[in-house]
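Encoded as structure tokens, the following chain is the form predicted alone, with no partner shown.
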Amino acid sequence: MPEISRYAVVEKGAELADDVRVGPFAYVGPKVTIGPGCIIENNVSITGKTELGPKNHVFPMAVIGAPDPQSPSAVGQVVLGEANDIREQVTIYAGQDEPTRIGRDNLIMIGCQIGPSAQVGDHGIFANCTHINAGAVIEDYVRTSAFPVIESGVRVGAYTFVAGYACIDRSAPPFAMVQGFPYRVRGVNTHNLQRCGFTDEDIARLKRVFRELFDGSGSTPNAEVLQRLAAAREGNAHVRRLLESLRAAGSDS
């Protein structure tokens, strides 16, 4: 049987795995499903049609499944994968037409907000007060420093680092370090790539391509260089991914 504090409220209809722990003054709504190994600390609210996969840890004062501010009376959906740490005072808003989705093995730190229908991948680390707006897409292994804003509908590419107070107002490429308001590409996120097992050869090739594409300006890629590199049948899989991402972002703008 789940271990539920006598001071918690778990509504009829909620489905909790046998080993779930729910702390005092927590609230679990009637359409919530919580998988095995989850820990729900004190003063947490989980509402809406929310699904938590196994081994998620939700810390005090977090809210998961908050209604979309644009449709406060509608019941939206949040789908959480496995082994995420949702720290204190995080708010995750429920999506309406598209569920808000968070993958696995993410650390979402104090005060972060994730907007309705945002899509967050796996293995991310989001520092305090990262604000991800509605419909944004965050790919795998993204890292942020504190207080950045990811605007609605934009995409942040995999392995990218977003500096503190940056504003991602258009899609950001993978493998990059981005900074500023509006943001500028400052180079390759070397440290993260090394930690994730990229070879020295892969990193060196990405650095050469970044220098060609951004030419020190750090704003948008040089269109002629991008076209030339895209036509050159690049052999490095990571560089191909970078070029495909940049071309897709250009076609969307």
Given for the second form:
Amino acid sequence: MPEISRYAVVEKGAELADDVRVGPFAYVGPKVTIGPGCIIENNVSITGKTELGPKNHVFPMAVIGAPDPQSPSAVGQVVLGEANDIREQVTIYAGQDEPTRIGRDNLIMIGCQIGPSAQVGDHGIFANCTHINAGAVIEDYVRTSAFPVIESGVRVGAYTFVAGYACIDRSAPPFAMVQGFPYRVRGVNTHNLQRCGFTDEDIARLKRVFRELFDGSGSTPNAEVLQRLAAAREGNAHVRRLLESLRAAGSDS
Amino acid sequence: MSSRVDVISEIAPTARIARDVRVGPFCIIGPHVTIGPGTVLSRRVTVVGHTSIGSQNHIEEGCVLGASPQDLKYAGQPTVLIIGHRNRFGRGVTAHIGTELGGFITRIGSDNVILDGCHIAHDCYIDDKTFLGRYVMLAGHIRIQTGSVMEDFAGAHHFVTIGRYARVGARTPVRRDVPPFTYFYSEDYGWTAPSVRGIHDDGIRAAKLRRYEERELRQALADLFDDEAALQTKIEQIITMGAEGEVAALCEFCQNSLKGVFGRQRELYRGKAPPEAAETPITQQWLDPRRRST
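Structure of the form predicted in complex with the partner chain, please, following the form predicted alone?
So here's everything in the complex, that chain up top.
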């Protein structure tokens, strides 16, 4: 039997696995599914059509499956993977047409907001008050510092570090460090790449390519260099991935 | 006045709560919490972990004090959060307990004003009479010295020290130490590194210095931060001319920051307990490894 506080409200129809803990003053809506090993602490609201995978930990005052402010009466959907930490006062909005998806092993720190239909990958660390707007796509191993805004519909590439107070208004490349308002590419996120087991050779190659593509003054790569590198049949898989994502971002805008 | 605890709030029977504490509805108080006399918890306040709160604190709606740190190395160690007296916590303030590598303690002093949505992370040491504006975000291991002011939406990097009576401007990402009595600011959200932009006059007034001390301090501040590239030589000049009191403290602070990593003197305590941890009295029972945090 799940361990539910006498002060919690779990609506009829909610499916809770056997070892789920629900703290006092928490609310679990009727269409919610909570996987094994989840801890729902006090004053948490989980509403909408929300699925939590196993071992998620939701801290006080968080709201998961909040209705989209633009259509507050419709019931949206959130799909949360495995072993995420959702810290205090985080709000995850529910998507209407496409569910809001969050992968696994993410640490979503205090006061973050994840908009409706946003897609968040795995192993991300989102520092306090990261605002991910509707429909944004965050790839794996992304790290952010406090207060960045990721605008709706843009994509943040894998392993990228978003500096504090940055505004990501166009798609950000993978492996990068981005900063500023509007954002500019500062360089390669060497520290994160080393932690994630990239070889020194890969990192050096990425650095060389970044230095050619970005002059530090903007977020758009040098078009000539991009064309030349794309034509040159790059051997390094990571560089190929970077070039592909830059080309895709260029054709979007 | 006897303790007034609302019936719809969950208080662990082992929590030690003084007689005249007032607890509003929907509050949670964990089993290892101590709350001193005259403290008011308004509504929906969560106090968990090994947290001790002194007397006459006022804690507004939605605060979460003593939750586990946002540190991936933390694995349930019984670390502590210690809060002094007469602090005011605005709505939705969060403060976390310490970590084992950072010296076990997060400490908030007395007479602080902490406005809505602020976050005080693990192993921070906040001294007395500070003012944190709305949504000030502090990363781990930060020291905020007496009387300093952080304006709304300011953020600070790990291991930063904010000097006495310094002022950090709104929306400034602080990445290195802020010297005492200065105004530290960046107008473009940190794209150019924030720097010392002037003297914090209100801070000098609040520090109640003697007139000649104030004159010497203002002279030293003007000399030191006129050209920060030559800071080291200017500090040496001031010291050889015979600095004392506040000026000597200012020079020492700047010198320590220069010795640190990226201008952060507390980086030298990375992975070990800082000296403040030894100064802070905590009851031995908290560090008993058999007791787990909630």
